[in-house]
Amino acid sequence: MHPTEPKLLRAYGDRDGDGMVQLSFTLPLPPSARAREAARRFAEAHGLHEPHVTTMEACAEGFTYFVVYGHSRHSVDVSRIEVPELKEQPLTRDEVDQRIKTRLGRKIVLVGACTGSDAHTVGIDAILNYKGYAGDKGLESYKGFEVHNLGAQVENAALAARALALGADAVLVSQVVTQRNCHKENGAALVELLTRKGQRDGLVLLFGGPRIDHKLALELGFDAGFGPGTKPSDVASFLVHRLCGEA
């Protein structure tokens, strides 16, 4: 396919382009005939044709939760989206490993810290401790990575000093608390605070949270975006392809 030309794609359901859709909310009614008619004519609002509540159930006292069904008939060009995506090849465990000695000739050092005000080492600690996360063990499991946590509540000019004073090769920073969008405002003000430095082309900067993909962390500056459902396997092939160079 020429990449100019256009390739419309709508929601699948049934069956192919039917373009339906499932839509969920909360309205603050009790549940009733009223509140059934109320979330119909919602989904409606939004677009939804000929919409179907199919879950009305109470979640609070005064307040329903709904699940509607219904078509939509808006579709998307897929042929004029371009998204920057991670691309390295897999590697297994043992190719990191072996990479990293015969290529690098030493360990990869790598700190990592969930910044500011954030205090959940969840997805830091599925990364870098020995556990991981989904069968998947930590970069603490490898015998090609020396593994710095720092845990939470770091303030990036600690951060920024560990990494020099341990000779980081590369930092990974976690962000869950989005409110305001501390994360990026948290993210940007460590890359302009490493670059002031004269440390940010000497480090491999990796972003992750729940609220970060690849597309935001290039653009706050940093090497790569690492969001939901990221294993450890994936930061440790990035950073071997990053550091050792391709096969």
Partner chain sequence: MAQVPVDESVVSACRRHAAAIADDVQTYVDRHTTVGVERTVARALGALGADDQGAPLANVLVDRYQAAGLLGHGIALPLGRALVRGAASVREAAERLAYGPDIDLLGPGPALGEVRRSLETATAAALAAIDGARTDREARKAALPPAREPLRYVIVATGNIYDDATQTRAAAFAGADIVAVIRATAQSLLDYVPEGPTTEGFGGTFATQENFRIIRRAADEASREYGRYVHQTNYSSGLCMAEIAWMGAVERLDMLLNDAMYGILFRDINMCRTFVDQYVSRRIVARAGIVINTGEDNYLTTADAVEKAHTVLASQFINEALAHRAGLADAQIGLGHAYEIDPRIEDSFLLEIAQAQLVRQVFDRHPIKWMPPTKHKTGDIFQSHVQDALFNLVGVTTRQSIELLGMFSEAVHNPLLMDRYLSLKAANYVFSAARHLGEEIEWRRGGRVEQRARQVLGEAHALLGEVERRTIWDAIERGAFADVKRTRHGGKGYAGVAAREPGYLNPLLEALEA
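Alongside the form predicted alone that was just displayed, please also present the structure of the form predicted together with the partner chain.
Below: the lone chain, stripped of partners and molecules.
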């Protein structure tokens, strides 16, 4: 392997390398010359060179809202960044159905739910239901998938039991509420439960939601993660690559 050249990057404002960023925040003190200086130093402490406090306004009694511009001194070496990415080549609808038919000879059984106390169904519905998302039809519309959408507020134990009863090939989990990382806890708890019950190995386990990415999903023990803007066809391609092998 070639040692990669370090590639240092800074934010681009008006000219290469100027590191220009803007920040907005609130400090719990009333506006004053001292408050302005406090905001400036606060920005400086974040690595901003020549911070310019462009707005200072009382936003509540004893609270001030600031907007600050400044040149960040920091840089990142992008040559050293490695992030797991889903790189499956996208398949057309016909390719998906064709491969499932010829290579598997039966439908792929999918069980999906939004779990825990989370009541957001729009995301999982967008992936599973016929209607789909942004003009891309959902997995229900494919001949090769048998879809069971359990809806929202489904407990992990109920999901595991249904997956078993339905002979699921893949389980699709959605988590939208993320306050204090409850999505991570919930996801990890499902993986643990499936492992304990001996169900984990036979399943492709997908995790999705607005704050989910592939890296996080892998860390939590899922097989793949899907974030904002995911289309049903992205998920279809992934499932076929995983479950139908390569030619």
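Positions refer to the first chain, counted from 1. Just so you know, these numbers come straight off a predicted model, no measurement behind them. Rigid core: the largest C-alpha set superposing within 1.5 Å between the two forms.
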With a threshold of 2 Å on the C-alpha, tell me if S72 counts as moved between the two forms once the core is superposed.
yes
